[in-house]
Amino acid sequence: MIERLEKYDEWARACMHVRCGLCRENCPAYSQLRLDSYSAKGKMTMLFYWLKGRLEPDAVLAERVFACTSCGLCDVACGYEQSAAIQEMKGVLFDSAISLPEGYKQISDRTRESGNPYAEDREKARTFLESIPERNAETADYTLFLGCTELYREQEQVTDVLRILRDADVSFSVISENICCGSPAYRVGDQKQAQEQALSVAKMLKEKEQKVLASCAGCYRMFSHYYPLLLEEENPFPVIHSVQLIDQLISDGSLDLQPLDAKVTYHDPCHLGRHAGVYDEPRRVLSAIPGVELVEMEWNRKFSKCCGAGGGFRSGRPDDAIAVAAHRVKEAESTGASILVTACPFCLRNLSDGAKSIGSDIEVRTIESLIADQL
């Protein structure tokens, strides 16, 4: 299986010999754990010696490699796609007989056993989905795909999205069955299970023959960037994120927004921003609310700091993930904003917990929540 890593030999060699370490201070794992082996540079150094046969993979190496949020900020600092190499390292370790960190492994186990990373009863999601009247729409412009975090942890997010779509008279349908898109399993190296999830989800979405509307940043990235790889199909189906649609609806006058006298700052989710290039739409949406003053954090757009929740990090190291989020909340507070806005239900959860952990008064919201309240 090590053959899968040989394509990164040049990158590992460059990192090993240049030793610049520019990726370290940007790395959420390193910033929290303060050991070089947790940084992208440290992981690439381990990869170098692994490829040379001078380092045998074991549980300690796996613990270091899996301590990665998959944020990709190391790629911005370096120029090499270090995050891709680290993701492949996760995959090789997952497929080997190496003992993996339990918190990460349970994401894969739960997805395989229950169909979602939270090990929740799928009937609970089915009951909720079947309560949405639009699920019976025979013809529609969009199929709304709701992610696991929205359905099992942040159902208010779903309510906000539905309210916006209905207010703007958007024609949409909903699939009655919840099947995880596969992103959580993929992020912890279980590419086989992620592919199984992708095959099942793609079959359902293709049958609808409609553009897919995703209100979860992780699902959006999975559909637009990883389904073509997992399904070996260039464009399985067209997909748009809910924030992109809201931007269009505001532009064409389909949404009439009430004023809001508030200073807000925006946190770019790694999935939606750095990995998918969606930067302008959320900022246009926030700026379109009368009375809102949008202020930027120092680390924004492609340089945005990670909230600490991705890549299985929250499941594997929950206390560290919340501590990383708390640092991001402090950066938001330094702007003078009273509201910290994001466009990802997972960022919403972690940033909220980070704010709570330090007793912050800043309000953490999603764009959909903010817009729904201003209709």
Second form
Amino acid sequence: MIERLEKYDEWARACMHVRCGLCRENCPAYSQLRLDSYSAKGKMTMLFYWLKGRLEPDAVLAERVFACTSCGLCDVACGYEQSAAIQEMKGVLFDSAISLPEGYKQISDRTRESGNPYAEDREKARTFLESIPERNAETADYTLFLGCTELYREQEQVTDVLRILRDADVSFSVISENICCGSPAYRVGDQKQAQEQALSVAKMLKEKEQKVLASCAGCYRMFSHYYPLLLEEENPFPVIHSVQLIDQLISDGSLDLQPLDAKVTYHDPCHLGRHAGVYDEPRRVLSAIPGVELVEMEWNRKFSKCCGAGGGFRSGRPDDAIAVAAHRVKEAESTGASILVTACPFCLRNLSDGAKSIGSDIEVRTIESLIADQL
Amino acid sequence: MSAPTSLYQQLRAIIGPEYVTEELCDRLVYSKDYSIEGIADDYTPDFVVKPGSVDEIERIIALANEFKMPLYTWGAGTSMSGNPLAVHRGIVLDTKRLNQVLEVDPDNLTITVQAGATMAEVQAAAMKHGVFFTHQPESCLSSTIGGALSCMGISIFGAKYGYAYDQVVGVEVVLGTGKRVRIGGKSYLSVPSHNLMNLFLGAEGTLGIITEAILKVYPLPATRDRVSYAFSDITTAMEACKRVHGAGCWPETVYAFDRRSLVQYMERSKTPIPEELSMAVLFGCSGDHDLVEKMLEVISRSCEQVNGVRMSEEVTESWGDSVNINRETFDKSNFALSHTDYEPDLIDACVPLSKFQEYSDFCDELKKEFGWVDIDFGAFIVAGPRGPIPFCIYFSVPIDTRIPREIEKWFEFKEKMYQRAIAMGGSVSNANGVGLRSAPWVREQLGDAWELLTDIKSLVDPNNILNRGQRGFD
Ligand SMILES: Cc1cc2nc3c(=O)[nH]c(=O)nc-3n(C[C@H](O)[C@H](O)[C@H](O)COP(=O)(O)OP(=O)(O)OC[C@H]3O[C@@H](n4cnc5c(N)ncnc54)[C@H](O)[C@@H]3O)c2cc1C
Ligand code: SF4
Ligand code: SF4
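Given the form predicted alone above, what does the protein look like in the form predicted in complex with its partner chain?
Up next: the whole complex, starting with the chain shown before.
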């Protein structure tokens, strides 16, 4: 199994050589847990000695490695995509007999057993999805794919997306079944389960022969980046994120926005920003709302700090995840903004909890909810 | 519950279990810095601890004394000389929980910080108050104030402002005895008697653990600009620097790189470097716009008088960016990418200025002998506190760490280089730390003063707890 890690040997060696630690201070895992071991530098050291045979992987090592939100900020500092190496370490640990930290494993167990990482009853989702009139649209430009977090935890987000699409007369259909895209399972190293999800979801989406519209940054990255790998297909189906579509709708005049007198700041979700390079569209969308003053946080775009939710961190270490979010909320507060906007339901949830934990009165919203309210 | 007896239990009782580890996976993370010395041997400590207060540090030192257990202070572990490494195992003490900026005082141009704060955090805090902290090594995003004050570090702004330890007006130190002392204060000359502060600056953690420092800050310059020139050899490049100085010009950045070093630094930006270039100098100036413009004009004139060739703006920009790694620019760091096949170690001997060329030629010959040719790690020279005139030439030597023989060769090579420097009337220097790298030559160079130094060490660290086996000490 260790062969899977050998391709990262060079990166680990480079790290052992230079020891620069430039990845450390911004790492959400390090910021909470605070031994150098939790930064990418720590994890690369472990990889180096693991490959050398000096370090036997065990539950302690797994605890360190799994403490990673996959935010990719270390990649920016390093030049090597160390978050991908860490992801593979998670995969190998997952497939070994080593006991994984509580919470992480649960994500894949639940996905396997119930089809979603929240272990929610899929009938609930089906009833909701079947109530959407567009579900049957035979010919449409887009198939709207709704993710588990939106369906089971942030349903208002779905309502907002639908309002926008209808307002702009976008022709779309909806799949009336919830199947997890596989992202949460993938993030905790369960590549097999992620692949299974990918196979079912791709089958369903391909049948539609429409462009896929994802309003969750996690689903979007999974489709655009990981499906080609998991399915060994270069481009399984075309996909667009709702923020990109809204940007197009605004620029072609399909959306007429009412003014909003507010100072707003934008949190780049790691999946959409750093990992997919979607930085300008959300900013254009926000700036298009008359009256909105968009202000940047100190750490933005490719340097944006993570909300702390990703990579199974929120399930595995809920208190730490919320504490990371609280830091980000404070950063947002210091811009003087009254609304903190993001473009991912998972960030929304974690940032909202972070704000609550420190009694912040900043409003945490998604772009979709903000736009829907200005129609 | 009975009182904890083992060292491990007692450490946990003092600082809390989550900040004490004896797990191998953690200890290995603290077993190597940015030096070949660190890979040549096993320096895995027995414990890593991360105290959260000076009080805890005092108690850990007391415990280490009780157990006669060596204690190695660790900032970010980015040092280039092996000086934070646990030569005799024992405890590694990570200082980074003491990372607070305690006060920015723009009226008195000081900033008071804890030793575990990173340089980048200190700079950011200063900037928020409209002042500027000048020590900015390329590792400033990760390396700590304590580490910088303990090694004779260089900054891209050093030509104007000096070394890290030129920035200090006061320190708090916990000695090896466990006693806490404060020396200096906010006034720029808090030296009522002997300059005791200097004992602890550049001491690489051998005499005490620095816990707090009062540092100088400066008014923020309005603009910065830079220019770079290529020269046919080192001597001409140094001549240009002397002319710049003679003209009364005081740039903040003066970095000279040979072609190989430049290529290495462009690994990430992929900026092509002219073939014919031998030695190039990057000059950076700061101040009001008209002054900066004038300085660049004078620098250009001085360089052109010795036939320096102005480099393209693209090279100047990429070069400037690649050495200016900070919060806004860390995506430009080339370090990991250029360090995959080789780890360069550093010869930092200080030879008289007029001997730079000769010493460099000697190094090139020796590198050939050792089979290290055509690899993009070369020589570089930086200007320190003497203004635009450089003081110390560094040679980075590429080692393929996968080959044990190559690692051995490094030790043979550096012996030849340091001995040659001494024979040329030069000196082993503690630029970037003595640590394990140049320690073998320290006693010889210090002569009678070595005994004085060991007497001082015994006084402040009688059980030889602090960084045992480092810097030439037993
Ligand atoms: C990518 C990279 C770029 C670099 N660029 C530069 C550069 O431009 N200029 C430069 O000067 N250096 C540079 N360095 C070297 C290194 O970063 C500096 O020497 C830095 O000052 C070391 O700081 P640290 O916090 O990592 O200290 P460490 O490596 O942890 O320790 C260095 C020494 O200081 C001692 N020490 C640490 N903290 C304390 C304390 N609180 N009290 C007493 N002793 C202490 C340690 O025991 C050890 O002897 C670079 C290194 C890297 C990896
Ligand atoms: S930035 Fe890269 S090379 Fe530097 S410490 Fe982090 S992982 Fe290692
Ligand atoms: S991906 Fe993010 S959380 Fe994971 S090690 Fe890198 S910086 Fe830390």
